[in-house]
Structure formats: C-alpha cells, structure tokens
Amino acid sequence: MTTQNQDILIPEITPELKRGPQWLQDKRNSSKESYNNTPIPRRGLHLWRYTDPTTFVVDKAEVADATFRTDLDNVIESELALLQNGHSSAFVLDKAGRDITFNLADNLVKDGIVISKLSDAVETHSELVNKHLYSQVNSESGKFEAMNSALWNDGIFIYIPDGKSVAQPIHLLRESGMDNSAQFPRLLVVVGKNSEVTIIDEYSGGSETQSDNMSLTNSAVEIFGDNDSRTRYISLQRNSEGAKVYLAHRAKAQQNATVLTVPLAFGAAVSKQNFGVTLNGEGADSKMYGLLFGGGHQHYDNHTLHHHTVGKTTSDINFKVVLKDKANSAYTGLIKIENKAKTCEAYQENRNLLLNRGCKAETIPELEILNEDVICSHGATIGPLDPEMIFFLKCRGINQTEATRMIVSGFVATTLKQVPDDLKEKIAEFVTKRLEDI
C-alpha cells in the first residue's frame, strides 16, 4: 500500500460505505481502497498541469452537513411554475446528496420513464443499475472518481424504456452546500433503443467567498444511449464564487444513436471538468459545443474526449471560451480513433476570446489515430477582441461597450442555438452579467 497522509484516507467507519445491498457496498469498498491506494496526481503531469489536485482533497475525508442559500425556495417556485406550465417534463432538487425531492409531469409515469433515487433503483431496476452503474466512471478513471465511487450518499437514476420520448428537458437542480461542504452527486442515465430526451443538469450553490471553508463538489455522470437514441444532455455549472468543482462525465453511443453534449461554465473558483463520449456502435455520433465565461480570479480547466472504438462514426467539438479580469482557462481535448475504426470523421474546435490583459487561455488539441482511413482535424485559436472590428461598430455610432458585448453575443450564438428555450434567457443574463464591467 503507498504511504498517504492520515487525513486525506476515507475512514473505515465513513457511513456511505454501508448504503445499498452487499454488491454495492462491495463496489463503494473497492472504490475506498482505491483512494486511499492511489497517490495525489502529480502537479504538472498531462491533465494536471494547470491545476493543482490537492484543491480536490477533503480533509480528512468527512462529508459536512450542509446548509443552503436563503433564496432556494424562490427558485424552486419558479422551476414548479415552468413544470405547471407544461415546460419542462419533470424537475428534480438534490440537495447535496442528502434530500433529493420529485417533481415529475402525468405522462411520464404513464410511458414507464423512471426518474427516481438512485439508491431506490438498486432495488427496483436492479438489472439495469447493476449492469450500467460504475462501468465508464470508478475507481480506475482517477483517484478522484474513485472518491465519488466510495462517497455518493444517494443519486439520482433516469431511465427512458425503448421507443419513448421526453417532449420537454428534464430539469435536474443539484444544489451545493454552503462552507464546509463536501457533496458527491452521482447520475446514471439510460436511454432505450429509438427513445428521446434532453436533460438539463444544473449545478448551483456553494461558498459564496473564497477561504479555507470552501465547498467542494465531486460529481459523476453517466449516460447510456441504444441503437437508434437521441440524448441531449445540458450542463450548467453556475456554482458560487468560492465554491470548487470536480466533474467526471462519460457518455456511450450505440449504433446510430446520437448525443448532443452542451458543458457551460460560468461559477466557481476552481472548476475542473471532463466530458467525453464513447462511439460504440456504427452510425453513432456525437456533438459537444461548450461554452466557458470566466471573470475575476475563476479558474477553469476542461477536458474532452471522443473515443472511435468502431468505424463509419462521427463527432464534432465546438468548445468556446471567453474571459475576462484575471480569469484563466486550460483546455485540453483529445480525438482517439482505434485501429479497427475505419472511415470515422471527427471535428475538434477550441477557440478562446480575452477581453483585456491579464486572463490567461492554454489550449492543447490532441488527436491519436491509430489508422489512417479517416477525416479528422483540429483547430485552436486564442486572441484579444479585433479592434477592427470594434472601430467599424464604433463608427456606426456604437460606443465600446456595446460593441463588446455584440461580439461576444455574435462569438458565442453558435453554442447557444444548441440550449433549451427555457434555458436560453438564464445563459443570457450570466454572459450579459460578465459584460456589465468591461
């Protein structure tokens, strides 16, 4: 066993450990051994050598209670309007893992589309959650998904059965902790052959000032898509300004089934996030189109992957970045094309916008394709708005301001054209937010 700090080890007597039948608390087991096996990452190596892995950490590996921001209950109001008002299907509160409530629409029970706990689901779709969970996110992903593995007190289980579609977004409100918090939501997501939905996953919450009683979120996702499925899955983190975030997101596509993945950023100090899909059946495809806003000292480090085990397949990556102040961002995005997967196209984007001096953007494409019967390629940009074309907006009567402002909103349009209605509006007023102090 390698030698570790006392204080960062899961304890024996952690009472996570003990949650679900003895399969499952066998898996929560191996997970703990995982952690406490595996050492910090190394500062500086591949995906960590923008961040620093100790943020991650909780000490000595307690899960504090949480307190919640006062103004929760006006936004519940307002998500249960929009559930009344028939636009959206179902709208979900976690609460750090600890009190997750239901609200879903008639139809939904009626077609059998499931949208429960997690931990009820171990027991009512056994099959499926036993086949399904912890197969692309554990405790071989990465020490910090192994602390997930081992520490989610409950979750949040969807299934959509064979031939069935969710008109309107799921809405899932996974609410963070105030100081001293520590939070491990955990969802897992099938979607049957020729069946439909879009979810909107929101992160909120957390320690509004930086200190060293920040909130800590370690988030897994899971997502199943069958033959034929269409899964559009939105994420929204907009966590508080002294909150830190650690999200692991993994995704499957069978054959000719489609996923449409959106990553938004706009909270938190520290935010690590990895999203990647696997092309797992001819046919499939994959879109993710990311939008980051970063001002003050945020700091952002994002990962992607799309992983082409199988040929004739295609992805697309569009992941735009915009920061401002003394924000600073790293992307990292990698292409993997197998050696059996013949004729695949796969498209990788990440072009970053600073709006004044001093924020930082690095950005590293990576593409490893094992054969050469594809179309693949890459682009990365980073750059300063043009003063070509603010002087042009500015001759037109337009002062800096807005110029500005109808930059980004031209930059950005693209990844938006991708999000919900609904959520169009909220997204809107983060970007127009950002611009107030420009």
Given for the second form:
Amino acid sequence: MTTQNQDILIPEITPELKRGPQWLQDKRNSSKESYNNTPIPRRGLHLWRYTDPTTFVVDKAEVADATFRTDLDNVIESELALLQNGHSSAFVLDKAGRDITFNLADNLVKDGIVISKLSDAVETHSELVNKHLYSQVNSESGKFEAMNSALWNDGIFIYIPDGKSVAQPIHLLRESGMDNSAQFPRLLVVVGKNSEVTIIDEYSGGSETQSDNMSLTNSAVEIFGDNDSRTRYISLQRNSEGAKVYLAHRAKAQQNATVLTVPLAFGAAVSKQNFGVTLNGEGADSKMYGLLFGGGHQHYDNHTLHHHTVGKTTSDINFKVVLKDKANSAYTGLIKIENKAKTCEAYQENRNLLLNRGCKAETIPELEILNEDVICSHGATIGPLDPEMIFFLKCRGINQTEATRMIVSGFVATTLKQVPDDLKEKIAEFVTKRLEDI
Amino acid sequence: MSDIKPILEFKDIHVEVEGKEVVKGVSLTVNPGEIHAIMGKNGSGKSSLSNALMGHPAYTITNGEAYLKGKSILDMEADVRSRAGLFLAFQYPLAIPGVTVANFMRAALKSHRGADADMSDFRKLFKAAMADLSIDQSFATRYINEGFSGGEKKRIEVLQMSMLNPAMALLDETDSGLDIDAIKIVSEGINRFQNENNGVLMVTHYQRLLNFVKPDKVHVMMDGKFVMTGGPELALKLEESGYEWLNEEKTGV
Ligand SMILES: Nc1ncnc2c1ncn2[C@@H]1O[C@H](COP(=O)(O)OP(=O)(O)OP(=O)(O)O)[C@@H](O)[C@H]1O
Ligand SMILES: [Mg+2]
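Form predicted in complex with the partner chain, following the form predicted on its own:
What follows is the entire complex, opening with the chain shown before.
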C-alpha cells in the first residue's frame, strides 16, 4: 500500500447518501468538491507540522464492511445497566457511524428531549438542523472536515428544548470497525435557552494492531449552547492501538452560556484532535480541561481554540499531557480575541509530563489578541517528574515507582475532578493501567 | 555505657552541592533518648547536612560515614533510609498537586508497614494524630502543602513524624514561621514523640523552641563545620550575643 503524498478523490456520492432535502445534498456535493479540490496539506503548514496528513486519506475507494471487537456485547450490557440504574440518561451505540441504536430513559422523552439519528432529524427537526448543521464544522474548516461533511452517514442529533435539564449524562459510544474500515461519525447538539446537559462522547474500537490496514475515524462534532445554557461535553478517545483518529469539535456559547469541554485521550496510533469554543454572547464562559496519556509509539496532535467574538466573555484552558515510552504529543493552543470583544479574560495552560527519555512533547501557544482591554495569560511546561517531589515521597518511605505513580495520579486528579463519578473511576483505571509497567 | 548503640552516628561528613563543598567534615553521635540542636547562621550548611543524611540526590556525601542504629545508611536510597527509621522534617515542605494529605499519609504508612499490611486502623490513627496537633479534619482531603500557610506546613510535617514514629528525627527549622500558639502545639508534638529509645536532631534559629523541647546538646555550625558544642546554655548565649563572638573566639585565640 502506498498513499504517500497521493491524493485519493471522493468518487460520486453514493446513492445511500443521496437522501434528505436538497440543501443537504447540495452541502454534501459542495463538501465533496471542496475535498477533491483541496490539495493534501503540506507538511510544515500551520497545524500540520507534526502529523502526516496522508494518515487521514481514505486509501481505498471501497472500505469493507466493518467487523467489531468481540467484547462489545459485554460493554453494551454494562452500559445498559448504568442506564437502568439511573446513572445515565441515555445510551447510544453508534457502530461505525452507520448503525446507530438508541436507549433513552423514559423521562427524557416526556421532557421533549430529542436524541435521534441525524438523518431522521433532517426531516423531523428540519429548521434546527438546517440552521446548525455545518455551521461550525464544514468544508471551510479543512480538507478532512470537508471529507466528513460529504460522507457522514449517519450521525447523532441531540436537542434539549428551552428550560430543560438532563440530570444524568447522555452516553454516546462511537464504536469503530476493526481492519479496513473508515467511519465518519457526526454529532449535532443544540442546547436550548437555560437548559443543561452532560454528554459523554466515547470513541472506541478500531484496528487492534498497527498495520497497513485502514482504520480511520473522522469525526465532526458541533454544539450550540443557547443563552443561559450549561453544557458539559466530555470526549473520551480510547480507540484501539492501530486506530487513526481525526476529531473536529466546535462549540458555540451564546449569552451567559457556559460550556465545559473535557477532551480525554488514551487510545489510537495516531490521533489528531481539535477542540474549539466560540464565545459568542456576553457573559459566555468556556472551560476546557484536557488530559492525554500516551505510551508505546502513540502520536497525538492537539489543537484548542478559544475564540472570543464578543466582550465580557471568559475562557480557561488547562491541557495536561503525560507521556511514556516513545509516545509523542504536540499541543497548539490558540486564543483569539476580536477587536470589539472588550474586557475578556482568557487563560491557557499546557503541562507536559515526560516519564522517561524517548518520549517527546511540544507546545505552541498562539495568541491573536486584537484589543488591549483584556486579561490574558498562558503558560506551558515540558519536563520530567520533579525530582524534589520524588525525594519528598521517598523520604516518607515510598519507593521510586510508587512515588511516580502518586505524582502522575495527582497530576491527572485535578482534571478528573471535572468528570462525573462513574467516568472518573473508568479513567482512573486507564491511568493506573498505563502506570503499571513504569 | 559503651554498650549503648547510638541511634544516629556520623563521622567526618563532607557534602557537596552543585560542585561546591558546603559541609566540611562534621561528626555527631545521638544516643537513645537524646535531643540535639544545631544552630548556625544562614547558609552555614545545616539543611545541606540534613538533606545529605536523608539521601537527597543533589547533596553528595564525598567523604565520611553515617550509621543508623549501627547500620551504615550511605548506600541506601532515601525511601530505604526512611523505612529503616530516619525521618526528615523539611525546612520548606513541597506541595504535590492532586495528592491529598490522607492518601499521602496512607501510602507513607503502608510503605513502612509493608505492602500486605492491614491498614484498617489508618483512619482512626490519622484522625487522632490530626487532633493531637490541632489540625482541622478538612486538611485530610486537601492536596498536600498546596496553599498551606507556613505554619500549617510545619504542623503537617510533625503529623507525618508522629504517624511514622521514626527512630531518628531530623527537624529542619520546624519552628520557623509558627505563631506563639502553634509553637506550643508543635513542641508538644515533638515531646510526645520523643522517648528514651529514639533520637531528635533539631535545626533551629531560636531559643524559643528550646524552651519547650529541652536539648541535651547544642552544636553551632559555621561555614560547614561544627565550631562549638555545649549544653542548653549555649543557645541562650547565642540568642543574647549572636554569632560574632564565636568568630572572635575562633580566630582570636
Ligand atoms: N540545591 C542547592 N544548590 C545550590 N546551592 C545550594 C543548594 N543547597 C544549598 N546550597 C548552598 O549551600 C550553602 C548552605 O546552604 P544550607 O541550605 O545548607 O544552609 P542553612 O544552614 O540551612 O541555612 P538557613 O539557616 O538559611 O536555612 C549555601 O551557600 C547555599 O546557597
Ligand atoms: Mg536551612
């Protein structure tokens, strides 16, 4: 297989995608055109310095039907149990973006909350979908966003009407197929005025070994938080070792809306993730607390964006990275404050902990502050564990390995504070597992 | 009394940090039940000596011997020294983000007791030790030393000592930064800990602490050496007259 610097065009949109209203077909077609007419980004170009763009090219015109990991049934069972016990409000299983099943708590339906296939929502909630779909992630976002925009099939639509709050998290499990699969999942969330919701968006599966087999997940997420809404979105990428993942996320916070975004990444061979929030109404607040823990030869390329388009808005990012073995990570964080957006506050911090020689991290803060009337700060560190901390713990009898585990667990604990308890335990397990063989 | 094994004994210790010799040949014997104090000007090498004895990798012992209950400790890692019974209360205790005082203390105690030890009594012991030092229970779930006041950090150090109950405690300025009430509480903590089987070596700048915790011997450190040793009265004299007369005594003879 050779795909090196070789572009592969999206052929005609297949008949199964030629459904829905004309505007959607037009969008798909223009996205396809855009993809085909956009050259593969050159290495070294902005945001492509660290990752080979050809990683995300679909190298076969036809990708085989996906097969799924064998323990998926057990996972489904335990997720349904969580739903039954009232720990979650909904469990949605999205297999390869194609086969999506929904399990909702009764009260959700009573409250008029909608969780459905995007292809259905195009008909049932045409106005909302027409307004918001492609409003934030579209062919102008980039070549691979154009690819998803043309090829998604199917997606998930979540709508929380005004004044409703969903007490327990909505859990989406986006299961990728194993070898020779490419999936283009898509999510559109509309959170109404003064509404509240927590969404756990979990990506798993994919090729289990690093090989030449195609195993691509190219996902697009758009979230719209209307006035006074409170949205918590937790993205948990725990794909299998051979998976390649491209995640594009954008959220918009209207007046006095708050958005908490928690990008968590533990999986995949190559993962390029892009999380961004636009602060689009006075009083809007965005907090982003990210964590990734890489090992082996994993490669992570992370972007975050906080875009203040309106004054009196606040944002805070704390993105933490732990690496071991030969894993590497790059973080590019952009804070953009428009000229008319006065008296904003924006903070950004990126801390990278390297557990051994051989792993590598880079950090590039980017600031585009177009007015003076703001408070803005950013900080970044890359380094090994603090030897003074290790010494302190050793002085109390704790050995080197245990001391390392404690410091790393402490490092991640402050981020895990942000996630619901059930998930916290699950993530603590990932961390513990990663720390087993240090 | 020559059959009594010293708790801590070190001979002709030289310490280098960043390529500079900062401790230049010091010797000391702490017998069971004894309390020793080290006084001396800023920068004279007191903390360097304490850190080196505890096994801090930045403080290299270039020469000398050190024994804990008769066992040589210089080849041991810091955690092994701790489990062997040596304790250092830091002059500047470090914060560890995300690690709660309770988890920290539990891990420390477990490491001393052994991996398979029963820890079911931990909560009770921990609560009692906190109460003894008038530490509010809310500290249990706070991240260790993060945002603690100077005095709170010192109390937490004494808490660690009282729970680990070491054979030999090195206390590096555990009295500094304490208010008048706190110095009493901390002194009481040290006195509760101290008994005829263990040893205490306190680094201090102030006579105040020594009013509460009576030293058997006071050593004065200058420029990396012990230049004088005496009883508690030496501390009083230093408090009165400072260190200058020592210089005169040293050079003027
Ligand atoms: N980690 C270090 N790196 C470089 N120099 C050091 C380090 N630790 C100590 N020193 C130097 O060694 C000398 C002794 O310092 P030390 O901290 O031992 O003094 P001290 O007697 O404890 O002083 P104080 O009373 O102020 O606590 C000083 O000159 C100090 O600058
Ligand atoms: Mg000192």
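Numbering follows the first chain given and starts at 1. For clarity, every value in this text was computed on a predicted model and none was experimentally measured. Only the largest set of C-alpha atoms that superpose within 1.5 Å between the two forms is called the rigid core.
With the core held fixed, Leu17 shows a CA shift of 2 Å or greater between the two forms.
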